[in-house]
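Taking the form predicted alone, here's one chain by itself in structure tokens.
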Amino acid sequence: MKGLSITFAATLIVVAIFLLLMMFERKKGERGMSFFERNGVLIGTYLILAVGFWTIVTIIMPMVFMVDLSFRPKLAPSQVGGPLDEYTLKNYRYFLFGSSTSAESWNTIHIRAFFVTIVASIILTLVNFAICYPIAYYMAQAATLKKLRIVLLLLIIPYWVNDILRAFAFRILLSENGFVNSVLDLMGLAGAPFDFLGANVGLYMALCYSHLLIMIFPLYNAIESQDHNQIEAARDLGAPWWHIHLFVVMPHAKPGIASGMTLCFMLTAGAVATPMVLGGPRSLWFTPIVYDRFYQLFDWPQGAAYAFILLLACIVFVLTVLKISGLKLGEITR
């Protein structure tokens, strides 16, 4: 019941403190038609109660609740609640030193693998927005609507095969005995099969894939917001094509930058079931030693402690992602 009680209180702490931000966001003076008089009251009740419940129960407090978890000890279930269920930080000094009772040695394992997951996820996230940019600048200023169709199609079509399907098909792609294997021992460009799934090759490529469309969904959504006459005028005024895109179309596409970068990166470091298929056995995903912490261990509590230290590293992320790009959090929905 206590834990019940600290989860409905800070629930409605954090949403008192989104509605505080979303006031304060809201530019003095503007006053246009309100919410109800824009949607009617039937579809603005709907809206309110169907937003509010989907935020609130699915991810709020939730989030609230696993975060209270994380300070607390793994105990019986006939002891929680009891005199030994006390807050502690025992599962984040685990995290830190390899045992929560020593402090001598760091945990290298966990630190690394954390890190590398982060570094990873950071630099998959630049290679998507390399990829993207480009097919999201000709989807919105250079192609026609029976091109940009095409390319719509071509985009999403791959995406009705899920990731476990994808996951396996890259792994049978590119094994010792596979496909890529196989053309570069008949083009004689290998003397042995290279070990992809053991360099990581596999999981990058897997993880970048994964991710494309939302990478390029958001971007073509704020190229194609861009008056072309203002890229004419800078192709007119003599302009070389990467000072148009550097100082003309990426400024005006800032918020779908910061959109789909911040979408990428959480969705790449979050990643579970790719890592676990394609992972080499030198690698170390930092999301499945957060599934072991609770499948395998059965310590919910440092499972928890495990993914809230992955979900700081996602906000630290997302807000300098918005400090970079100099928005406000409610802009990059635009």
Second form
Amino acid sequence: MKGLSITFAATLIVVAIFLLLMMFERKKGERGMSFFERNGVLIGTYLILAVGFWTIVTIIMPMVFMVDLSFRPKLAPSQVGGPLDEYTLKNYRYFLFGSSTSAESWNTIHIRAFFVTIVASIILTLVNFAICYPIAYYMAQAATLKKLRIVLLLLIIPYWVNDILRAFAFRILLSENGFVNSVLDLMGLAGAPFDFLGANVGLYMALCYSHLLIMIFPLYNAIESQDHNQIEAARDLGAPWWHIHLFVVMPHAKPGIASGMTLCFMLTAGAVATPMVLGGPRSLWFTPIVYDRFYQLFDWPQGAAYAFILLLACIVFVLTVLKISGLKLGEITR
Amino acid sequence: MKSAMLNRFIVAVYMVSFFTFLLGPLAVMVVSAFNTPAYPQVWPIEGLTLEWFQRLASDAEILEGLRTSVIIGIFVVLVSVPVGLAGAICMTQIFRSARSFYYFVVVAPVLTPGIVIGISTVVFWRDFSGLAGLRGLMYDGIVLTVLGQSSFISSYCMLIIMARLQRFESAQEEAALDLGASFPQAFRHILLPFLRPAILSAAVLAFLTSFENYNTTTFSILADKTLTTVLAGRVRLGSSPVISALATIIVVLTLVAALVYELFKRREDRRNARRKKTAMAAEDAELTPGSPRLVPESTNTTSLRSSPSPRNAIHVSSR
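Same protein, different form: I have the form predicted alone, so give me the form predicted in complex with the partner chain.
Next comes the full complex, and the chain you just saw is listed first.
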């Protein structure tokens, strides 16, 4: 129960910080009315209960508890809270060095999977941006209303087909006796069927495919808000097309670009279904490894540590994007 | 002139290849649902059949998963829409530093990978439910999944409702209060009707997002099964055209929904255009330039460009 008390304490601190910030502002006298005066007792209570339940019980406490658990050893239920239940870096050590007793060799499988996941996610995010920017620009600035509607309609169709079914579609396309191989065979181009899935072509294609729309719509919304006259003016002043995009459209669309990239990265790095269905060698992607910590080894503390490592990578990515773009968090999640 | 033609050619090539990439895999899947071989195959077509759809209809595991998914989806809507609404309203009443702190907390789930949310939910409730003596009730796959999914789906709902709330003029509410309405009355008769479209789209989005979620669910569902976890198990073990049949149904449903929405939208646009025209005619006839009241408030002729709906429909779902 030690973990829980720390979780409660940390949650109390967060709530206290929030209340302090509120008090501080009240003193500055932003508005005369208090919360309950403004909303009435009934609705005020509802607002506080709903938001309190959401932020405390489903966001803050589980997250704090997960981080706390990641610093604990794996124990049988009867030993939890006992003398063995101490803080340890064992789970993080395992990520780096494998077994907790030897510090001789690095845990190359997991470390490699982690870096492959992060690097591939960054590259896929950039590829997605390159694929989606033209169509988002076309939709936002070039297309007539009628064409825009058709494009939107076509875009919506694949959207509600979930990840697993998409991965399944790529299996049909790319497996050894799949569609692409039979087409190649028909044209007499390939001697033996090519193992696309073993070479992870399917995995990367499907990951790219899954998040196309996540990229398109923030871009579209951002570019769409730009006055077309600005683009015309740049063109009249003799700017070449790439100048227009680089110095006129993209700076304006920066919040959309940042938000598309953040979401795309987070979803790619955290994808579970696609690597499970299409991954070649078992531990190429990081998330299946995390899954195995949980439901193959039942080592929840270590699973929590791995999840926390993934979360840290995402936080670092978001912070980097914010830093490079000079935006605030509120601007990219709008 | 020549460069303009080249330009158009490049755009055409790009569009065709883009949509081939986007729709090709789905087309392949749909075709394989009607082909006879037991391994999902597109080419050669060995004969058309509806057998896979029949098998799907009598597949107990998939139907059970579907049922669980629908139950979870309904509960997620019931939890996350009111919570998102409360979150959005609170956002408008908090200022400066407390606001950015609050915003950070409630938006964090959107930027957190789904598996992290799933894991934190399941590890927390395993211990917390024991402490509260609610182990039997709380430590349950469906309850945990609803809690885990709601934590980030509430954020989407909040963002959607907030977008509309920003256009709300609080003067309306204050006027109602001045005229003697009680707070709950003002809330119910002024604010809620104004937010209704956003609340509805948040509910639809919440249900669909919950329905197709895998990353969070796979950790929090424990021994139960939702449609997506059943599918994942199937696809991992091997392929079957039954899954193609299911995908075909989903594609067709999406297509029908999109077309209905489109037709509805067109009709609305035409109606608005007509109303605008008559209003302008009436104004001309009256020759009273100072009566803008006749012009309808929202003239939706360019609604597609200005409406937030496509973005709302698209805010992240596939976590």
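Numbering follows the first chain given and starts at 1. Bear in mind that the values here come from a model prediction, so they are computed numbers and not experimental data. C-alpha atoms forming the largest set that superposes within 1.5 Å between two forms make up the rigid core.
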Ile56: with the rigid core matched between the two forms, does its Cα shift 2 Å or more?
yes
